[in-house]
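This document starts with one chain, in the form predicted alone, laid out as structure tokens.
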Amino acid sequence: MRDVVITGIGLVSSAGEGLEAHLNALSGGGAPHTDLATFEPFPVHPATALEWDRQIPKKSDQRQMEPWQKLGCYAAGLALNAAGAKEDAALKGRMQLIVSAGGGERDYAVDGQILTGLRNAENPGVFLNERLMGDLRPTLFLAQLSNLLAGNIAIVHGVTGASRTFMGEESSGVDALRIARERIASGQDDIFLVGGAYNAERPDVLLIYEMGGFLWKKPYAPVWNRPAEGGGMILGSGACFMVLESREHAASRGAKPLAAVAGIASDRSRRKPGSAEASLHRLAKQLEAKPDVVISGATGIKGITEDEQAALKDIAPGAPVHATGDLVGHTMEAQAPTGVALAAGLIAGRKASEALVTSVGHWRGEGAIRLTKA
């Protein structure tokens, strides 16, 4: 099995742009930038303002992308830059791509008209079918497909090797990284661009998660403090991409590794009290993890957050635990990649020699990633 290393990271969120800005925010502590007013009573962590032209030069490309696609495309460009691959067309031509992404954004005007009309419709089922067939244009639907982000990265940045898009909220981020690592380790492929993106500033996703009872509806509070007051997550807009490659491949092109990805494990437990805790114990044992720092993707949701806290006390006794939710908010598909990026940054900066990144999904899915010195 070959060693797998991270050679480039691109990261954007409410904490700023680039890995250095995020590491500074992590060491500085304090509350992340929070918007309490736009979607009241639901706080969100909005992404920092970006100069899109720096990574997406064509205005025509920018216009046809939704915010989550622009965030992802921008972060992908940063990662290619950091890995020294941005100007190497031949390398990008064989570089493979794995994206973790949700569904596209909706036409709020059409949704509003349909919901309003349903109240007084004589036959709601017939009314709904007629409006869906007449008002939702096929071109609009195509623009919302989750694999559009991968397509845009291929068009804008020229990454044209094999492409995969995973859906499935937090677990998709874990598995995007896992599949990339396993393919490199086994010798099937040499280099991948992998990551995810999320736009939290959307009424439709806030509605969906609130219907499930998952959202925090008070002013910002740290992730670990929320369960005592009922629990809930604060969504964040952001994106994270990174370049993964074999150690030999990185050396052959003179790329300096930030950290090694020693192992990735995922699980999908049937959630009941204690199941997330047991799952994390299994995953850490499988990875033989002995971390001196933990980057947790904890949501703040009651039950699973306390489960994770209990597990981490056993898995990493005495190690500092940082919650990505306290830095960037909960970025769903981008959550696990963001945790890995921060862990790699700490290892590269000699603040840690081994890190464990956890991902306990708000509804289903558990994951753990072990990083070591490169």
Given for the second form:
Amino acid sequence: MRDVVITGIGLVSSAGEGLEAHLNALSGGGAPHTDLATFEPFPVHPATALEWDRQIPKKSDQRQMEPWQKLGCYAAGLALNAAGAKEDAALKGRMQLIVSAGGGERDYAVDGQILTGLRNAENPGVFLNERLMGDLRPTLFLAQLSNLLAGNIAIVHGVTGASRTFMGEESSGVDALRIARERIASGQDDIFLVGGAYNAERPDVLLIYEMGGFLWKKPYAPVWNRPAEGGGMILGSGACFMVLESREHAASRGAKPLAAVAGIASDRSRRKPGSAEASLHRLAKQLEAKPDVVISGATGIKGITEDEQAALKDIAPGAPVHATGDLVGHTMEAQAPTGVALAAGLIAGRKASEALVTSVGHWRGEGAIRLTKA
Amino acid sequence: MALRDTKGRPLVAVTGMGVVTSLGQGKDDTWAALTAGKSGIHRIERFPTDGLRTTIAGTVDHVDVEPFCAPVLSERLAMLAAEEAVGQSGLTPGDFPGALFIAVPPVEMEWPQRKALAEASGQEGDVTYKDLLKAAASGAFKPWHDLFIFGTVADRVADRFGTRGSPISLSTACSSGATAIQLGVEAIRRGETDAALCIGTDGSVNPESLIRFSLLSALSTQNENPEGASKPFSKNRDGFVMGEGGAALVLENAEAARARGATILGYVLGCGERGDSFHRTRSSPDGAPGIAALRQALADAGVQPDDIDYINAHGTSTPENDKMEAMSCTAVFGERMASLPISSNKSMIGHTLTAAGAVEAVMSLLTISTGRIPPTINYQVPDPAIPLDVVPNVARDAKVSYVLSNSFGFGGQNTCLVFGAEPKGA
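Previous: the form predicted alone; requested now: the form predicted in complex with its partner chain:
Complete assembly follows, chain above in first position.
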């Protein structure tokens, strides 16, 4: 099996743009940026303002995308830059792409008008047809389709090996990385762009998680402190993409590895008290993890957050534990990639020699990623 | 026979298949109808179609689900197909010894649910998402969280069949079903698993989904004669017809399948894929990405273009797809393309979108095992720009050893698979 290394990271979130900004925020330890007002009573971690032109030069491309895709496309560009691949058309032409994604934004005004009109519509079905035919922007569909973030990355950045889009909330982020790593390690492919993007500043996604009772509705508190007060997650806008390749491939093109991806394990426990804890134990054992730092994807949701805390006490006694939720919020499909990026940054900066990144999904799915020195 | 391919990788055998489409439930019913040239396209009865440009589809109406919405119907179609496939494979139901790769339509909350939330909010003036959020806070709608998140269909299928590990839900738009199979093939070749359950499912014919495609002018508007609307490769083709369906394949390391005495139905010999950066919904005018995917699939399978006996086309019936597919195939197969049979199942079952690649994989393998090529129906007006042997209107008997199946999708997705009765050189 071949070693798999990370050679480029692109990261955007409420904590800023780029790996450095995030590592600084992590070491600074201050409270993260939140917006309490826009979706009151739901705080969100809003994406930092970005000059889209810097990574998505054509306005026509920007117009075809909604924020989740723009965030992802922007981060993908940063990752390609950092990996020294941005200007290498031939390399990007054989680069494989795996994206972890949900779906795209809606036209909230149109939805509201239709719901208002439906109340007194003589024939609701006919009314719905007429309004959707008349009011939906034709191109909005392309900003909603899950695989069109990958499509936009191909168009804007020319990454055209082939793309696959994984769905399934947090797990999709872990499994995107896992499959990319296995394909490289086994020699099936040499180089990948992998990552995900999430826009939390959307009432439709808040609605899904509020229906399930998963959202924190008070001002920001660290994820570990939330269970005592009922628990809940604060969604965050952000995106993270990384270039992964075999060690030999990186060496042959003179790319400097930041860290090695030593192993990725994921599973799906039947959730009950203690199941997430047991699952993390199994995954860490499978990876033979002996981390000196942990980057946790903990959500702050009651039960699973304490489960994870208990597991980490055994898996990584004495190691500092940083929660990505306390830095950028919960970025769902982008959560695991973001954790891996931060861990790779700490290892590259000699702040750690081995890191464990955890992902305990808010509703299902557990994952762990072990990173070591390159 | 060697149980490794010419590249030294484990051979990937198919030991179970299941399918459900508008033509029927199970591969026997579907295959009988498909080779009889029957159409499953009909007028939409599921919701009012007043004011719509397209009023026909290949919906699956013989399956009842509650609440009626895309994720629940898609889940049911996946379950039905997988029950048939796993049943045929002889593997223990509920204890599937491998991973799940499932192509599912991107889900989101639908209008009946939005309407229920709006009503529950008590808002009597203008409704906004603030009102929906207020209604959601009551906790009365908790099951809808699980219903409308992306990983749920896979989770439930994994529970039912006892697949191992984290199930993978995926989308590569209209090539998703083929990608699910490709992921399974790769995992077996890596030696990660000896078995994979690969599924494509789509039950998303609802007003908004249909209107979205309609607004992109992708759908046929020839509503008068629903059965005649899907006309792949015909000069008067005017768009695709939405269809629903599900298909499942049990893939196994051939050595493991042989060791347990399983009946091998055929092999997935090769996979090819290629991204296209030209446009969000259109292919590169030179067809280069599609051509590359075709060639890669043949090379991966270790076969030459001349070995292929039949092409199961993507064949959507849109002006663009059929022209580009014919061009790409001609580039790869040369003059032989004029006489190499190529037919489109979509002429009968419509475009089953996320499921299409998996449904058509099952049909490709049945073509090999039965020696009968399903036709392209509704082929009355040939397109002189694409002179192909589309197996017009009537099924044809032929010895078919190797099939190429094409899948192309929005977002620059091109995925091609090669199936065989036996590996080349066996």
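Residue numbers count along the first chain shown, from 1. Between two forms, the rigid core is defined as the largest C-alpha subset superposing within 1.5 Å. Since this is a predicted model, take the numbers as computed values, not measurements.
- Taking the rigid core as fixed, one finds a CA shift for E130 of 2 Å or more between the two forms.
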